[in-house]
Partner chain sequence: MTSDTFQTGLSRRHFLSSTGIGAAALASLMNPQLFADTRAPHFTPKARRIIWLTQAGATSQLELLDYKPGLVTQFDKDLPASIRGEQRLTGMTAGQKRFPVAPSVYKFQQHGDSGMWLSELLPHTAKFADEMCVIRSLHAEAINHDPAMTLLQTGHQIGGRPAFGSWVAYGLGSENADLPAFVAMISRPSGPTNAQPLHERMWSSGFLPSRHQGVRFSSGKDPVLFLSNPPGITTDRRRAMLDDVAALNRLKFDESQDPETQARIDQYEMAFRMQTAVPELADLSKEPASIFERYGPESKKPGTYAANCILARRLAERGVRFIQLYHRGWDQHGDLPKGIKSQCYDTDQPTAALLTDLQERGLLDDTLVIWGGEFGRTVYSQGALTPDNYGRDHHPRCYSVWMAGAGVKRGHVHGETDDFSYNIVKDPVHIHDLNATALHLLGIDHTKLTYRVQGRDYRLTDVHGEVVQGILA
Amino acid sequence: MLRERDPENRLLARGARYRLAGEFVRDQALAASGLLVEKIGGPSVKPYHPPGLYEQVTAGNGYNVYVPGKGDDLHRRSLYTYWKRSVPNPAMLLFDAPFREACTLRRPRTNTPLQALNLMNDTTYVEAARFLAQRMLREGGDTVESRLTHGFRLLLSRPPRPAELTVLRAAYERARVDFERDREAAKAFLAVGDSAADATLNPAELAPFTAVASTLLNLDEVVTKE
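Structure block, one chain, which must be in the form predicted in complex with the partner chain:
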């Protein structure tokens, strides 16, 4: 154990764990799910954004409506997100991104229910969960365990411990039975986001894996630098 061999951390083998910055939370979800467009440079892009925010606050014809981009524009690194000073990207603000008006010496790292709502419900993360689930099905072998393990590794770079796998397996089984009974709900859940679901995959499998992937994207360890 590192803590026993080097209790004072003189060898700097470990450090504090802290929550990722908002940009990294999003970029990580895009990268792990395979949605990330790795193009470098170019004009700013407009990813998903709740409707109505510009209209309430801004003036001026043509600039007071946020029109989300299409295709690649939705999945670029957050670095490229269009930034309007009077209405900065709301998801980034929830994760303590500064307004970019005054010098920021240090970003706070808050931990709020609004962040939880964002990670659970923002189209960005529901779509990313579906793509993560697609990777679990396509790349994760043939068993439920191996697929769950693959998704877990893609986000956390480690396999789940037995106790964790037990929770994930139960979650999958419950969602599978649940969506089996309510196929309309499964269909609606898989239709979130601009990208089409992989038609070669069985929705009866994809929906419960997407539900588990969404659970994974909301874990403390996932949004934290260990």
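Mind sharing the form predicted alone? What's above is the form predicted in complex with the partner chain.
FYI, this one's just the chain on its own, none of its partners or other molecules.
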């Protein structure tokens, strides 16, 4: 079908399938959530980093410690991330970014459980999931299905199939029940990251939609160039 519609591949209908580079995975999550700062140029910035990791390697004290940036610095394009070769950004390393100790002609592409754990637990992605959920609530209409569909389209540029929408609706309902039982867990979940949650939105709705948004960010189709 694609070959018939685009026989010379002028519309790039066909191409190799491969997992996105680590920088692209992060930038895509920030862009879909609305967090990405599109400013061009400027000095390197320090996004979120696992606490203590930098200092363990550098025996850091005084000025030799990692201090994450504030505001826009946390959401600049990955191109501007501060890089120390002895302690590279661990989230990008999980997605096969090189150490930069030597010229790399071609990056390997691996598929490991740690990548999924990073996408579900790293502060950058939890925060991005919350902002994506806020877009789903503000822009996605009045029904759960329309909001789920909006989030799905923001990331995959297509509407979900009926079976996919059914799975997402079930995930939403499970998360909603869990967060209703444990309001403190919902509060802690929505407090991850330096940016505050939208106070005009109902936390009882925002928390389960954030959980679903995190699921969407983990989809193979999201982190893979089809």
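Positions refer to the first chain, counted from 1. Under this definition, the rigid core comprises the largest set of C-alpha atoms superposing within 1.5 Å between the forms. If you're wondering where the values come from, they're calculated on a predicted model, not measured in any experiment.
Once both forms are fitted on their rigid core, the CA atom of Asn9 lies 2 Å or more apart between the two forms.
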